[in-house]
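So this first bit is one chain, no partners, the form predicted alone, shown in structure tokens.
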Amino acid sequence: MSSVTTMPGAPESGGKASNLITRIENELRELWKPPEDPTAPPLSRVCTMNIEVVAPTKELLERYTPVIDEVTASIPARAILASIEPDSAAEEVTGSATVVCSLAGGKKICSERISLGFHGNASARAASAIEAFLVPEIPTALVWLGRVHTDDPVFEDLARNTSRIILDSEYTSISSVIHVAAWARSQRHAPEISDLAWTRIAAWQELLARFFDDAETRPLASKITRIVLKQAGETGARIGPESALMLGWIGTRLGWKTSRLAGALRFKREDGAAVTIELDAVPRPKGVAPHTLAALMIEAGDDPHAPALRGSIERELASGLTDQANTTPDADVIDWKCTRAGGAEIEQRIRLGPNKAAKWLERTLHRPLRDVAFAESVAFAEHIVEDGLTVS
């Protein structure tokens, strides 16, 4: 497949939303014209999906918008991407229409991306005009950048009528996922909640499933002992969405409990033994996102004094690739540590794939849209959240 390119419409105007609308579906008609060109690829308009963006700010929804591009040259869609700023002091909605193409198979594969921005008074009118533009009988996403508040009206309609709402907690926080997945709980009919923090964490997940692999070490899953977390950022921070999430998957796999004692969160695993988990900092280089998962470091055996067995995986942040052609500083080096009692030390050295957003976002999409295992883990990081752990 080639690299994306645009085919844009007219520019954008001010105005009324219902003249806009109207507007951009005339754009559209004109953009999906036959080529003049024979000798041009024909255009192949595809739709599977309607996939909704809103951002609290135009740069920030313009930073977002190659990522999009980028994830509908793979699965074709129509892309709606809104900026609501009800603070702005003007009183306008503005708008335009552009298709995003890629070659395959001699053919044009061709999306849709209507940008749109509600300034001032007019954001009340945004998830009307947003939901205008919807195509019927698909499925709809709904990608919320920014905080988010579950009795906002605008968040309200637009997930009324989505199958599945994603977030980003490296935009918002941890706190905003579990408050809607919270709300989306109370809901009869609510869309299903992802994070793309979880689908950052799946690789995560794999390493650490890979120290109780085999019969030997299977059952020492179920007598860790102690668990050591290390985030990018300063000591004094909130645990990050990344490692209460992951924190989170570990304690309901295994069935553990939180409670509390003196005011303080204890961890007990279902043989009642005590969990201790500590939360440590490290340096974070430029480019790499606030409380990104750094490593983690297990213990488990009958004797917390004299762990049969010990692991770690720790990321080298901002190691990037070694060749000039693709140098990207957050394609990572993992290193992958396992020491089991009266054994030779197992070590690897992983090499994570670009952490790129467009990555993450397709991949969540391909994902189920109920997935149990991130339900439980949200509700089970509610309780280290609500508990405040921090960085020592």
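All values reported here derive from a predicted model rather than from experimental measurement. Residue numbers count along the first chain shown, from 1. Think of the rigid core as the biggest set of C-alphas that the two forms share within 1.5 Å after superposition. First, how it differs from the form predicted in complex with its partner chain.
- Once the rigid core is overlaid between the two forms, residue 312 does not reach a Cα shift of 2 Å, moving by less than that.
- Once both forms are fitted on their rigid core, the CA atom of residue 120 lies 2 Å or more apart between the two forms.
- With the core held fixed, the Cα of residue 218 is displaced between the two forms by less than 2 Å.
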Given for the second form:
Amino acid sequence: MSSVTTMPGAPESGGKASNLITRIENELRELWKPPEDPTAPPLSRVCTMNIEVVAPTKELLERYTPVIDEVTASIPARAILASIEPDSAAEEVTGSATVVCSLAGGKKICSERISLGFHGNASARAASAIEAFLVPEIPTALVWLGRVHTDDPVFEDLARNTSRIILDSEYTSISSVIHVAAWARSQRHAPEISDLAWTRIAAWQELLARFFDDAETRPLASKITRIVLKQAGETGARIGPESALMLGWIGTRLGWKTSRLAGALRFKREDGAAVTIELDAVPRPKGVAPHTLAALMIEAGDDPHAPALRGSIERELASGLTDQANTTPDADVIDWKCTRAGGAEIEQRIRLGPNKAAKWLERTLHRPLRDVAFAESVAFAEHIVEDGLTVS
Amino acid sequence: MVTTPCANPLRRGLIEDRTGDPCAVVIFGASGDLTRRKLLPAIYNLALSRSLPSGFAVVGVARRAKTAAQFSAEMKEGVAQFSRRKPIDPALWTDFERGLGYVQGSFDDPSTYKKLSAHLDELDNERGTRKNRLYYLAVPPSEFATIVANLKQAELVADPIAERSGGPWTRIIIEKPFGHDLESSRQLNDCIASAFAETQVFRIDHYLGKETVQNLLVFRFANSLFEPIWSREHVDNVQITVAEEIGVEGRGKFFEQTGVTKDIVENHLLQLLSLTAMEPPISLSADAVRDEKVKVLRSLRRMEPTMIRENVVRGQYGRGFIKGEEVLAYREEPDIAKDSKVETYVAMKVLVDNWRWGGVPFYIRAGKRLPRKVTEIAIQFKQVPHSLFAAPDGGISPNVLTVRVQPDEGIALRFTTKEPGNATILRDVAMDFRYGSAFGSNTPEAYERLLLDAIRGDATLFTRRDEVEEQWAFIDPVIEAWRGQASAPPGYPAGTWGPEQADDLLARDGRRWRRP
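Same protein, different condition: the form predicted alone was shown, now please give the form predicted in complex with its partner chain.
After this comes the whole thing, all chains and molecules, with the earlier chain placed first.
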């Protein structure tokens, strides 16, 4: 894929919602007309899903637009981006259409991006206007930026007609994800819930599972005695969603239970033995999001003082290339180490996937819709967050 | 041994719920082009995708004297040039390189295997490869027997019974050709079977690693729409085409020994046919899928001499034009006999004698120097029983479902529609799904998928012994019949779709070839 190019339609303008919809549909027709220049490369219009993106402000939506353009370069879709600002003084709907193309194999593969702005009382009609643009018979994903309330009628109307709702618990909260999941379960055709933080820890899950792939170490999975998690940030900070989801995932896969002793959270294995969980902080380099999971160490065996297996997964934060905005969109490197009692240390260096918002969204869209492990892990993680596990 | 999914509780529910055991991949013929162009780039891409097991190493074995550092530098150059993902990731390469080793020696010298054995023992300790070995024979078939016998002699082959109870495993990947006829294929299989159990043998056909070929099973058995009409009740004929623009491309000596029938039809084309015609397997396990494929191969009506004359057409390309450039005739290519009778094109009408396909002809063709490179399976459905429309061309075109294997992998369905306007004018249109457009073009190479499957012990996409032997049993009579013919195959100009006789083959049945 080469870089993304855009062909905007008419400039954004406002008016009645129904007129705007007609105008944008006409604009799209114009944009798809065969080029007058017969030598111009042909455009291939491709649409495999609808992606609805809802943001509380136009500014946030504009920041997120390049992310969506990058995603539709690899997952051709009709993207409908909407900012909803009910407190705005004006009561109007604005909108425009753009064709976003990427070059693949000498052909321009093009998606459609429809940008809408709902202001003042017009915000209440946002869902019906957005739905008017949905391409039928293909899946629809709703990406909700910002805080989410299940009693918000716009959210409710849009969410009811989607196959997947995508949140980021890093920016909402694990509790919000739980509330949305509970709401979804009450619906007749429940949409599935996805969390970008869950996608971000997928590689960690796989790397942790590797410690127990070998027939000899497999029984040690039920004998984990200690886990140390490290996240980017300061001492005293609360556990971040990535660390909490990771613990939730480990706990639910291994049948752990939580209990309290004098108010403090305790983790117990299936056989009743205690597991020590420690949460540490590592310095957060510039451009790295707070609470980013940075390391995970485990010990397992019958004797906590002489573990049969020691494993570590350490991410070199910001080891990817840094761009001009001082963020690290390139992938970070991970060092994976496993030492068995009496055995040599096995070491691997692994590159994580590119650390870009577009890539996380793309991978989330590629994941299977139904993910039982996620639902179970979120519920477990909520206890951890509620109990306020903090960085020592 | 197939790694049991979900045996590790932390694998439960992961998208990638199967993982390969730690292992060493040993490539015999490591100085060859296949290693540099395909195998190492594939393994490197698996490392990039985090698909390799934690304990992993690659050992090259070849005759040429070189140090491990030289081997590593050559492989790095190969990966830099041929990897689908560029440039090389320096952080990852440093780690990957630590697992690369080289053993120099002649394949028929037992001391080579002693050195190899010692090197593999070291890797078990240093890289945690756990005594699991995957041998890849990237060498001519004439070397197979020597290597296999020496591996056994050097005790480098694990006991398959111990494997099943969790002991270290050994697997061997071999490349086609799997023999040059039924007899030689049996000999080759017997030779391999003298050291390896069939469950340890992975015969690679890189066509089966292509995304569209794998998707054929999904398309047929995950959609309720197509399977009910996938039979003689609704299908008029099936056309499978494997066309290449290129000529023999420096492989003249090889091609003079094989011809297109042994090179393409006996393996790739019959595999595509069996996947198209097979019954639903009881599961997706390797043997369940291969059982169904082999049933199709056994159902192919064997070619009697009369049938061969009527149902098989061969051809040889003459001079012509490909993409506007003049190209040489086959007999003018290097290493080709001036009076060569080797076929560069073959077309056959094949009948599958079973309940589902009785009477439905499968027209298959493969050729070199055809107008374009294309591999496709086209299912042509029957005409509507009665036309309500006075179509200007006198009829309605039948629906065609096309599975494009390469290039532009995808699936297209042709159907008839009304042109807008006051008159009822019918026109063919296509619903066209393309992998590259819908899912991006950066899909794994066939070798990546197949190597990973071999590491995981999943043989579904590899050819089993009985499949290979059935394929030869079908092809042998055809080759035998040609052997007795004094005349050369009919000619066809390069850049055309084969000899006229191939068109006649279908015209006799009132049909014609598709122009893909």
